[in-house]
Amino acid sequence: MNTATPVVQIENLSYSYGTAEALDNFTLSVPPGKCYGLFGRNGAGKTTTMKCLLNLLQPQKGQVRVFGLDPAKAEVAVKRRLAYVPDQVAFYPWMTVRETLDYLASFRDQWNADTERELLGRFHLDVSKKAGALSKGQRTQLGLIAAICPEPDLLVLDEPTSGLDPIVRREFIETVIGAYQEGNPGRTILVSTHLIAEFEGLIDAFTIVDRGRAIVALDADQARERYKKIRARFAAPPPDFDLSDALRVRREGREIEVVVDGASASMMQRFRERNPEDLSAEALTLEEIFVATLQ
């Protein structure tokens, strides 16, 4: 794979459902070998983006490329190299778990039986159970196994942990996604989620989408360097001073806490000039950056 070519490249994508605009000149670039997060509130346009790059919806304006190819014109070539887990997973209800996996494996050029066996055991899935009798969480687990075993170049996940209990969510994120990329550093993950905190340690870069537009697109380390939370405690309640350039300000008694975007040094100096008893700065988590950006 040419590392200069993004795995996913979306440019000026627009899509509307009747009069409801889901995407408005949305742009996204996902480099190879990364775990890339697409963050947004419900209705922000995340699922519509996923459907356009999978050729489940046709863009009304703009361009979508996956592996440098137009998914509408090279659908088989594109889908041979990716796997997709939607937020609502469905299987033929009369098939057992074993029959479902065998059926899905028949469409793939390769299938890692060792990974399948390991994940079935980790998720405690009964291979003799009918798919129609599985809970939502179990269907999600089965969908994840079916997506990872072909070892695709691109794993597309749309709210992949929404049906899982907290313990299984953590295990899935740390073990399953981690193992998927460890097997081949060139593999790429595009994950759409609102459970940002749970992906904190895995996300390499992200885009925040709101009302169909890209608001922020950053590397995760760059974002943590840029967005800071500054806390100051004074000997007496501090006088009011200009903090209008802060994203958020919280005053409580003798303490002030502010969130800043790229202006931490000047803000720290402003506090030092007022002789605080204590002054500290720390990087925001990705979830805190998401909240601060959309407030």
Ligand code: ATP
The other form holds:
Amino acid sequence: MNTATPVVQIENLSYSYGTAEALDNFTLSVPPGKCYGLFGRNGAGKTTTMKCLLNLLQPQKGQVRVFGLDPAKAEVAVKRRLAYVPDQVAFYPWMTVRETLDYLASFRDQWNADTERELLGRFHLDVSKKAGALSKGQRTQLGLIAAICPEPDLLVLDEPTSGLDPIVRREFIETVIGAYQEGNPGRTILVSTHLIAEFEGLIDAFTIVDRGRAIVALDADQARERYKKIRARFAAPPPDFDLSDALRVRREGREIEVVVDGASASMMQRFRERNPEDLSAEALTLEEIFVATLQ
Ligand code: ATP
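The form predicted together with adenosine-5'-triphosphate is what I want next, because the block you gave corresponds to the form predicted alone; please supply it.
Full complex below, order starting with the chain above.
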């Protein structure tokens, strides 16, 4: 159990845009040093959550704490220690990449020039190019560099891979997260996405949000332990038996595949009693857990 003070703690947060309810009693706790995923479909409430952390929106109900502080009362103290990359990154179009980075560095207590050089090289970003002439993906790259160089304690990324070339997306995000956490395991990342496969292996823990509510919050390892896909093949089409506790059941000829949330041993036993030719169980990927949970 992690007893350290959470970097982000949200309790019973509700927020509506007029009559449109975006968050409904939402709860989230992000421990230090983790890469934490906030997973949800379009419109689930991810961006609204992040805006409440940054005091861009004020909670209408509930409580938000970042580093144990209320972002509405201690905005500067909170923002000093975090960097945010929104889903739509915007810069002054007349500034070059070099001028943009210098400008943003001027607001920060520290700036890692080595990391800046390394990432600029890796992304082949031309520092003399005007920000207004960058593609959407290049703007995201610049936003990520600007977020990492100040070495903040918390990095908040809203859909960081949207708009990026699918071929480079995964490697790109691994590079960014690697550069950020390198040599400092205390640094925390909160990343929102619905492209979960790209973060498989990087995510330590996650919350799935659906229609403004947190419906599952788990460590990634716990989740893989809990959610299993069980496959059985029988000599002849199997008789019907009770599978009502499975999250999903797929029957195809002599095969049955089920997805379970916990109690996989008792499900395996039920299959064994029916003498399958072949029986196997494997952990769901985080993306499969996301799909199974929201179905
Ligand atoms: P996406 O993955 O599509 O970016 P999201 O999970 O970030 O979605 P939010 O942007 O937080 O979702 O939106 C949550 C809900 O609030 C949605 O139903 C959305 O339509 C609504 N909403 C968001 N911003 C506004 C706004 N400015 N005015 C009215 N409704 C809004």
